[in-house]
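We begin with a single chain expressed as structure tokens, specifically the form predicted alone.
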Amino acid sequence: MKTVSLCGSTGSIGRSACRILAAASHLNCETLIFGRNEIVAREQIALLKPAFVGCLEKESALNIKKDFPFIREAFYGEGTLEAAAQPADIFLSAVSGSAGMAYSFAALEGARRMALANKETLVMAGELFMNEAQKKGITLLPVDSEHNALFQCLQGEEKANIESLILTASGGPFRGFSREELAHVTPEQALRHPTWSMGKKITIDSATLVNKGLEVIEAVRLFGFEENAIEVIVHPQSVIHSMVRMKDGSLKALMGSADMRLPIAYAFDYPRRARYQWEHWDPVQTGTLTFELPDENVFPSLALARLAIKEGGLLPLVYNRVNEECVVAFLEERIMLTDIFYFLELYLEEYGRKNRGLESVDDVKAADLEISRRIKKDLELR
């Protein structure tokens, strides 16, 4: 019996994870975090049983813990750090955005191994997060659908025989869109994804192509390929999930349905694979599968990815809390969808003049802290 500590568990991810743990008799939920949602969070309370909750609010906290007896502490605010340093055989780093990264690195202290779907962990601290994992002795393991594909593709493999590593995009919903068309889409429209059910602002962000942008960023932390040898294809049917091309000119490819309990489930159980029940991929009733390059004409977001990943420093956390607070500000129609490269290009050449390395993961926090006040103070002048 493996333990679990689930961060994140009323998201789309977590959502995932609590459907794989109530099916998986070899997992227990030890530790449940979650944010505010607390009707949900009570179902999965109710199912998983976990002996640790922690939550955004006091008032949840407290009546949870009274509601539930077999909670043996609920912990709230910042509380809910202590709750993420709680001893597991794994922990899933499942909270969006750059709110995450703090429960990454606190599940450094207890957990043996690392679930992460936080990609903003790696693209904000990769180097320290990756260092610090590394001193640990933790098994990290991606559970984004490309990185988790790459890390199969890539088992039994020596570095020295790969040319690249390929990342597959479905394009999103404005695929062969002109620049002129995509500044006119609403939020209705790019929350439309053509083949994954996901939260809010990875939706957008994979309408802008800015998450492939994160994910290029990422998969340099995880994998240690320099940028240029990290490629991106869009692949409309999103069966391929990543591809690894070797030197002799073969591709190895991870294929299966668009469904993200199974990365999820391959991270819980590696190196074993587990029988679920759900229903597997047909390649039959698939049909044709097609690949393009993506127009980075139309879509500057990859190109800016690549600058901020090749310049280090600063520069790939100000690509993520830009792109952040831009979501936020489009979601909310006070910018066109556009704008978001625009105040993208401009601040990675503002702080590109005046780059500097992060030291710590306090540094890392006092730059998010000021490029945040600095770009939300910009979006209200628009």
Ligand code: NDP
Contents of the next structure:
Amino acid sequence: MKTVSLCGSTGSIGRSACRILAAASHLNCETLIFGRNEIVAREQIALLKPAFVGCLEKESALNIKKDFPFIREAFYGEGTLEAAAQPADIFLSAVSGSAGMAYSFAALEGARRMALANKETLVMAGELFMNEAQKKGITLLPVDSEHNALFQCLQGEEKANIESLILTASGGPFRGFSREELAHVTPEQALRHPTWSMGKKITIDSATLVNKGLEVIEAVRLFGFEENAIEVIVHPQSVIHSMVRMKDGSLKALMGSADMRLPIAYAFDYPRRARYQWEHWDPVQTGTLTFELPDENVFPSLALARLAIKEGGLLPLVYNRVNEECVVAFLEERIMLTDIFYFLELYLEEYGRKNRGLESVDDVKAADLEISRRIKKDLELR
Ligand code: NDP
Ligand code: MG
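Shown: the form predicted alone; wanted: the form predicted together with this ligand:
Below, the chain from earlier opens the complete complex, with every other chain and molecule after it.
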């Protein structure tokens, strides 16, 4: 029996993980952390019976503790990070956006394995996080479907055998759009992803291909390849989750349905595989698979991410935070989707001129706060 901490339980990834835990007798949810969605959290708590709970609101925490006598301690507010630091065989880091970084770091205190969905942790503080996890002997298993696929394809391969890593992208809802057409899309259209069902923030990022940009940075940091050894190929059927190109011309690909339960279960069970009762992907039903290059004239987000990781220092952090605030503004219909590219370019150029390294997690947080304040102000003026 393995103990699991679910962090971000009420989100898209968190709910998929709950379904796995409800079905798996070899996994036991010991800690459950969510933000504000008390209704869904209560259902999950009744089902999984965790010993520890953490959430943002004091009132929710106290009421939950009162109503579920098996809960030993309910943390709230800043204290939620203490819940993340509880001992666990596996910690699932699935809070959305930059807020997830603090939980990932807190979990390094108590977790033996980190199943990492929150890609922002690696984008914002990748080197610090990887070093800290390694120092503490924590196994890192990527949950992001592409990186999970790469991790699987890399099993048994020496780095010297590998030419490049290929991230596949669905292309999002606006594949084939012109820049002009992209400028006039609504949040409702952008939230309609063709193949994956995900939280709002990552769905918008998929529509701008910023998600793929973040994933290029994530891949560099996870697997230690140079940025130019990370390719991006659009594959609209989302059946191949990523590929590894070998020096001899062979390509290894991982295939399966577009269901996040697969990479989550892999990250939980590695190196073993358990039998789960979900529908298995059928190649005959899918039929044709297609591939094309992303249109980088319409989507400059990829080139900007490449610039950010090549320059390093503050720039990946800038890319992440500027985008995150722009996504909020776009969802509130204060800016156009294509304004996201404008602000990314503007900020990357400015911070590129005064770039510097990041020394510590506190340094990351301070720099992130500064960028956040500035971009919010710029967006308010719009
Ligand atoms: P969602 O928006 O669906 O869920 C976010 C979760 O985080 C919710 O449980 C929310 O709680 C919680 N949360 C938000 N802020 C806080 C906070 N300050 N403290 C505690 N909890 C908080 O996101 P997703 O599940 O889509 O994504 C989660 C992460 O996984 C992201 O980093 C994303 O990039 C990554 N990812 C997601 C994929 C997907 O298929 N969804 C695929 C690959 C990666 P509440 O709702 O209760 O307020
Ligand atoms: Mg992904």
